[in-house]
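In structure tokens, the next block holds one chain alone, the form predicted alone.
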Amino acid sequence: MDGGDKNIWLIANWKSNKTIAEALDWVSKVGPKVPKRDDLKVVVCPTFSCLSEVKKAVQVGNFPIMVGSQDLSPFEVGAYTGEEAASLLKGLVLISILGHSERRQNFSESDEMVAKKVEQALQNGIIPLVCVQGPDTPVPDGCKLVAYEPVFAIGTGNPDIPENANNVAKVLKEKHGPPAGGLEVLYGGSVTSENIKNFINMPNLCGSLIGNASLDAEEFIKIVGECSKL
């Protein structure tokens, strides 16, 4: 799909994994293998402790990889212990994963809190990627990028079927499309190099949010390679 009619987003969500040394090793292996194509948007979202070093490595290598965060604060700078304000992250990241099912489950994040985080991201020029669990999950105003991630597929090795993911994406796009400016929908949940093309080939899906498979540099390179053929 070189110069095709839709973007292909491949977003590596490392979750709470990798030391700085491991992160830099990943970048050194993956970076040279990512083709420079306007429609192929590869993003890596490391831990907060690795963000600065990963950003430097990507810049020094001149790799076509965007750096993102796995979360950001619903608050501005101030007395919010443990939080990372969007205004402090904007020099490091271009995108932020918000409302992931693990945050909703383990940290009791509500739709209202996710909406506040989206607002902070937009105010600071960071693209919010909002994770939704189905077509009825609210998509905050101003959000143009979402990832459909059914809870049953997260880290289980049991992905949704591409046709169903495509149908969910279609409903989301119809609900949140023009005149709001359109919506790009990704799929997330047990994505591998063996099934990625089945999802990317669906007309309403524009890429994938990749968890476990993104930790293995060689596997992620294979995923990028499969999408590069489209």
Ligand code: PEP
Contents of the next structure:
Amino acid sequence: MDGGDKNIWLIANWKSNKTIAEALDWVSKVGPKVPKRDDLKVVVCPTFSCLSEVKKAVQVGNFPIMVGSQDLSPFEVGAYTGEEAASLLKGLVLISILGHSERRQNFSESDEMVAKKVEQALQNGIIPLVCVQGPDTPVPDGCKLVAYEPVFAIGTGNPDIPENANNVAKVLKEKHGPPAGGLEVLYGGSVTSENIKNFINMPNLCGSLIGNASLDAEEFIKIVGECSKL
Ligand code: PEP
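The form predicted together with this ligand is what I need now, so please give it after the form predicted alone.
Below is the whole assembly, all chains and molecules, this chain first.
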């Protein structure tokens, strides 16, 4: 593999899609096809309404899949109607996608808000996966997993050029990499089974955040298959 030993993160972001029945169908199809390999980190991020059922199905099947959320509250538990506090989610999820451009655009989420969410995640042992839209998006302290997701590439079928994504990842690592351990940078934006290899072969990239292509079990299995060959 180019870039030496590294993890390959494949993170399915279902956005606001799938009933519980559809979610369970996906887990039953994808779960048995994910190889058990320490460096292959497959994560599914369903809607909040599906989280506990998906988590149960993954556990019962003993599938090597982690469960994540697509967001969490910037506040502790309390009078915050509609919010999901990190301390309530921590039994269900290992990871949380934070600062996605769809949240920034549709819910006016600011960099300050993202930083508060990261703090809540870290306090509760949840890995924050912070989405940055470019090399200048702030990466809050303590964050070791970042997804570079240029807005033009999200859901458009127009992915960034792998070499460019690699260069952005390099800049992010230089700017934000903690002295020990390093920063892991993923690419997200119109990734499919056809183009995933071009991204994960880049030395500064270690996986992908995948939206549309993750919804279809067969397509996601193909993506996992492409990465399993490396
Ligand atoms: C995303 O929403 O994080 C994403 C990368 O979407 P898509 O793969 O559909 O571009």
